[in-house]
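Just the one chain here, laid out as structure tokens, in the form predicted on its own.
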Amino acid sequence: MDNKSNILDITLEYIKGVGPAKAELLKKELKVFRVRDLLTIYPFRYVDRTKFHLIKDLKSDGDTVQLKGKLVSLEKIKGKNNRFRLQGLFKDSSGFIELIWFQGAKWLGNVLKEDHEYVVYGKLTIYKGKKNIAHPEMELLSDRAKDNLQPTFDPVYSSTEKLDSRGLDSKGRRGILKFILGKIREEDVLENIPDYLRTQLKLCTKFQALHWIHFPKNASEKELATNRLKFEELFYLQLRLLLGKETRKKKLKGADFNVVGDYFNTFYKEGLKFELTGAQKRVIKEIRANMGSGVHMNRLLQGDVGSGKTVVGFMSMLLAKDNGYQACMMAPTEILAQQHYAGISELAFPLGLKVGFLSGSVKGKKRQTVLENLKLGEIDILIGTHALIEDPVVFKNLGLAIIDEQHRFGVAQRAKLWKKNTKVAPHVLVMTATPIPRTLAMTVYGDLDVSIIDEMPPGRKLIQTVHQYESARPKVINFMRSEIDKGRQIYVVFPLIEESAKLDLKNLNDGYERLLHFFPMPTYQMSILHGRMKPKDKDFEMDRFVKGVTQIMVATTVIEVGVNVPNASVMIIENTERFGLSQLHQLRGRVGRGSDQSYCILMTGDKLSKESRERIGTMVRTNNGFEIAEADLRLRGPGDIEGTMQSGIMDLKLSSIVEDSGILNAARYYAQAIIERDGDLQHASNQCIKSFLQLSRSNVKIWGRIS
């Protein structure tokens, strides 16, 4: 090996221990190739060798421990099938235990030595009074003088078999990682923290890190590299978020929505059926300062189930028509796009605003003229499914593209909306009914601005929450009955998983059933929806209900989002316990709706463990969405927010969002600082983090542009 090239360069082949066979293993298993690369696959845990126990005070069956003293003798004894096991007995000034090998018996024989001093490590076993330790760790005691290794604290990694079978098991990468290291100058690490900012922040070197992550001699350096390297993490997260954000705002022009016109005055003095909100008021107020700024907007903006997000969705596109230009809203389904263009579409026809809509559903003759009135201007505003971002689809002047229920669709399917005017940038409004913990939203939102409703309208009736376990079942099914006498309606619903899809079939369709016993038709109507139906029969069953037509509508989690049927005021939840919080919370805003009070009802079997018990006992204390969405965080962890993922957010080795949020705070406190400070980055302490984001960048796609 050539001293002068930096061993974090070099391919894993060429290391000692490593050799090509296992290096491919690696490449495979743990997608590592080069030496910085299996130096940040960081340990697990860690196995506290700094303490030696006495045989005399061994007690408990099932604890890790280690023992220094002497091997006394080895004995090899036969047992069924001609097996052998290696059989120890070991000593130490306090006593004896028994140390027992099934496996490698033979081998083990020839290399352990009677009459010498070894370390032990190993897990207690107490059977009929007498202790033993079943294939223990096995390290002569002269071995580690002779290295000058001192007690340590030994890190255990994630494995696979097949990297235990070809000894790149924890102790295999130890002795890998020991060598590596041994070898490493400090001129080979890139520092990437600045020196102020470590100083003000009392963190070690990322070259002392990298050491004391992996072999720590005590408590305080296991917990000063754990601290640094979480900080860096994210600290990068946030730099390069914010740093998309920076640009963006830089390099983009937006549509100047410089006016507030006639349409959204008439609307807001005449228009309004209701009194906005404070927190309505707020957000429209921001998003009205973005758009006339020039600066192309990127916003997120959430708001619990009834909080009154379209009607801010529609006034920001009101803003669009009196500055010349066109607006659009993409929905995730066919059935709430249709709720968007009929709820549009009455605010939109007092003004003499064009609504247009779009779906897969629109064929023929009909789409050719929306697409032709689309491209001439002659459509105001667009709504529809995914098909808006298809190549045929022409606007003449896009101003704003408004995306429902983000969490719906991937990054690539809203850079091609993005790309819709190709004179100026279109301002992207994002809206989600999905609270996001904030520090969920630093992350995965990290550039983009955020406007949050946080009110909900005056006299909206709380829904009332009850757990009621199966054995309530009539007291249920009279309460049922006497709502659809008073003229509601009502969800029943099952969970559907992919892993059990058949079973939760049959749960449904043995639901449906059962229901059918306690309201016989013709009496009752119930209609049914789950995934795997066509979509004209969904939209059939969703239909009768939407119209009251059936009374009782059985289904899936597909009734999850943006379903509107004001008359519904039950939510029948089964099986609550397989449900998430997130999921449970977006079901019940499904009732509520109207002005009756409605209820939600969640249905579990006797059994529950800790965690359903804690999510149930949330979702009957709370219907603060916000909240909920911190108490599913915290029980669930960040999970995958599917679509949202820009590249590396979720790629983070050490920190967690959930548990290190302090960290997370700090990190984006000194990021923005920075980049207030120094943009560019040119000033001469900054030079390692550029350095750094350069040599990362080849790994990194920064979204930053896109919403």
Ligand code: ADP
Given for the second form:
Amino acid sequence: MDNKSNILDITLEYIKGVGPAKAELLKKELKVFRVRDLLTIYPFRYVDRTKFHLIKDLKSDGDTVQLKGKLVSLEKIKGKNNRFRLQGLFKDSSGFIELIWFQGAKWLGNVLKEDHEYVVYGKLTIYKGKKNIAHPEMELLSDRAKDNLQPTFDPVYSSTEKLDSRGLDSKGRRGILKFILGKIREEDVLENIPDYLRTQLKLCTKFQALHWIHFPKNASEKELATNRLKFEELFYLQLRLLLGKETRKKKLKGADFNVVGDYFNTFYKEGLKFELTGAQKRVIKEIRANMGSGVHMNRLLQGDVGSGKTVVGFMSMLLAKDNGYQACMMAPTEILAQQHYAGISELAFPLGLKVGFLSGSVKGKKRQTVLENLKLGEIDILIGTHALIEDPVVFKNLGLAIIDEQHRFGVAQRAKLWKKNTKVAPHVLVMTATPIPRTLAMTVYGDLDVSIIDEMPPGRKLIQTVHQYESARPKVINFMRSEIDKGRQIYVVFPLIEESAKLDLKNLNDGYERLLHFFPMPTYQMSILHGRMKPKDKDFEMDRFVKGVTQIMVATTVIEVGVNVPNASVMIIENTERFGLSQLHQLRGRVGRGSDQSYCILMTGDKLSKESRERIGTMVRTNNGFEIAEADLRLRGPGDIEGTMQSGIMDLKLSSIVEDSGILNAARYYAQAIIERDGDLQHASNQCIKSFLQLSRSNVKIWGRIS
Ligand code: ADP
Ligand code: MG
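What about the form predicted together with the ligand, after the form predicted on its own?
What follows is the entire complex, opening with the chain shown before.
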């Protein structure tokens, strides 16, 4: 059969009941153009027409109801404006209800038959205690029994005002879809899940699924169709991601780090001040294997705050040096970059490695020197902010780029890094403390391989977290005093969001003043830190806190990411209700980094929403980043996560990578298995996959031309 005669490829204007004007509107409002496009606009809910209501049970104005009974009487009534309305009295076993038609009274009056049994379907109005249904759909009970195509779940589609007014609301579209589905032959629909997989997973065919998703006759058909289509979406999502990754691996040659040399070994034997955790060792092995294989590495390193990602990153950089390459590490803020610079310089110095620093604040002659040394290969490791990826930054031989706390760096920026070495693409290691479930990570971070540090260094005391209301302020102040007396340091964090930045800043300053009152100079010293300060002032304040000159750091969330001051053991969060869960977890991660018992105090006002209370409850209950991430997903939904994904690849109509994680896991498993066994999709049983990928690619092109 040639493609032209496939009804799915016909543009909608040629479909009965559509025509050019409506087709244009559908294209504008829903971006659907051909029959196949309209078919994939799935219902977002159904009206269950398997069930009949009883008139006496009808209680809520606006409900869609279905009744079965007898049309007792029918009467044309002349209204004030000389127009006729048709009024019917309908009866079931439980009572009576009025039916009204303001339009088509004459015509309907001739069609509807008194004393016959009907199925009545429409929207209930309760007005001054009186029930009626205006413009109900009427179907003779005897007709329904005859017509076994009659659906029993009515699809409801998302619509717009314009569509509604042009008869393209759910009801109108049901008619069009029914017409289309009646014309489609089984061979018109490309089955895109191989038979062996469908059999194994008990999935219905695509042809069945298309019928059932729009017009299921019962709950089980609805479920079969939904499952099948969700699997299909997630399966192709995974397949595309994995195929993309394979292609990149084939195209991009990575620097071959096959030597484990003196730098790595010396540090491992003499430089490490602690025993690596099992997880750290495993992850270093994964990274080493990847970078030593000649294949380009693009890897995500996930580990909860404080799990020790930095040293893993550092040891990876030593491998670069062992193989004659330079390495760099990029951090999202100046403060964090400075800290890494200080920490890594300390580790690198005994090894005789040269470490450079670059950020927007490094200017003039200093900058020139850094850039020159970098190009000459005089710098082994460069630490900095996103200034590292700017064009004037030229390495002699970059082999590895590490990105810390990746959520602030996008895919495009990563790609820019690859181009920093024209001979071989530098390996990329992205480190993040944002814990998300594994399969989700694999999907969100698309083409990245994932390594996970799921073990904390030993001897860490669990941070004790409590929730306090404003009324407990004096108690909190006393607690702060006693901790400071023990030589500890304290963070006090205020929220700062862009929309209310001015107010928040005032809040922060007020808080600072109030604390000054309780902790007067010179007995006590305080630092203050917020995003509006000049980098120089920020560094000055941060530095005083790091060195222990100040005991209290009053700050906004600029300290959220990565900052490491082991002596700080108390984190006080103000207006906790205004923070999201993962942000709270990040903030709490600033303490508990030394050997002392650490505390996190969540301050709130008295009035809390249910959701805030749940968030705070989660924080108090657990320190586990993965558990918190899951609660966060549940409370906030996947919006944020899905938003960070590459668009285009993610075109999920039915499934959600969060709610359908079971299907997602299966989809990934089978996609992976297929790519391992038949990466080029040569096998006969996988031909349908190949055809579908080609078809969807050409569909994307068609859209490119018409929209
Ligand atoms: P994060 O994963 O949050 O970036 P860091 O790399 O900053 O964590 O490590 C947190 C602290 O734990 C640092 O002071 C680091 O020196 C220390 N650390 C890392 N690994 C270990 C280990 N295996 N044993 C003991 N301490 C460790
Ligand atoms: Mg870190």
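Numbering follows the first chain given and starts at 1. Between two forms, the rigid core is the largest collection of C-alphas that superpose within 1.5 Å. Source: prediction; values computed, not measured.
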message: Rigid core aligned, does the Cα position of Y268 differ by 2 Å or more between the two forms?
response: no
Taking the rigid core as the reference frame, tell me whether F314 has a CA displacement of 2 angstroms or more between the two forms. no
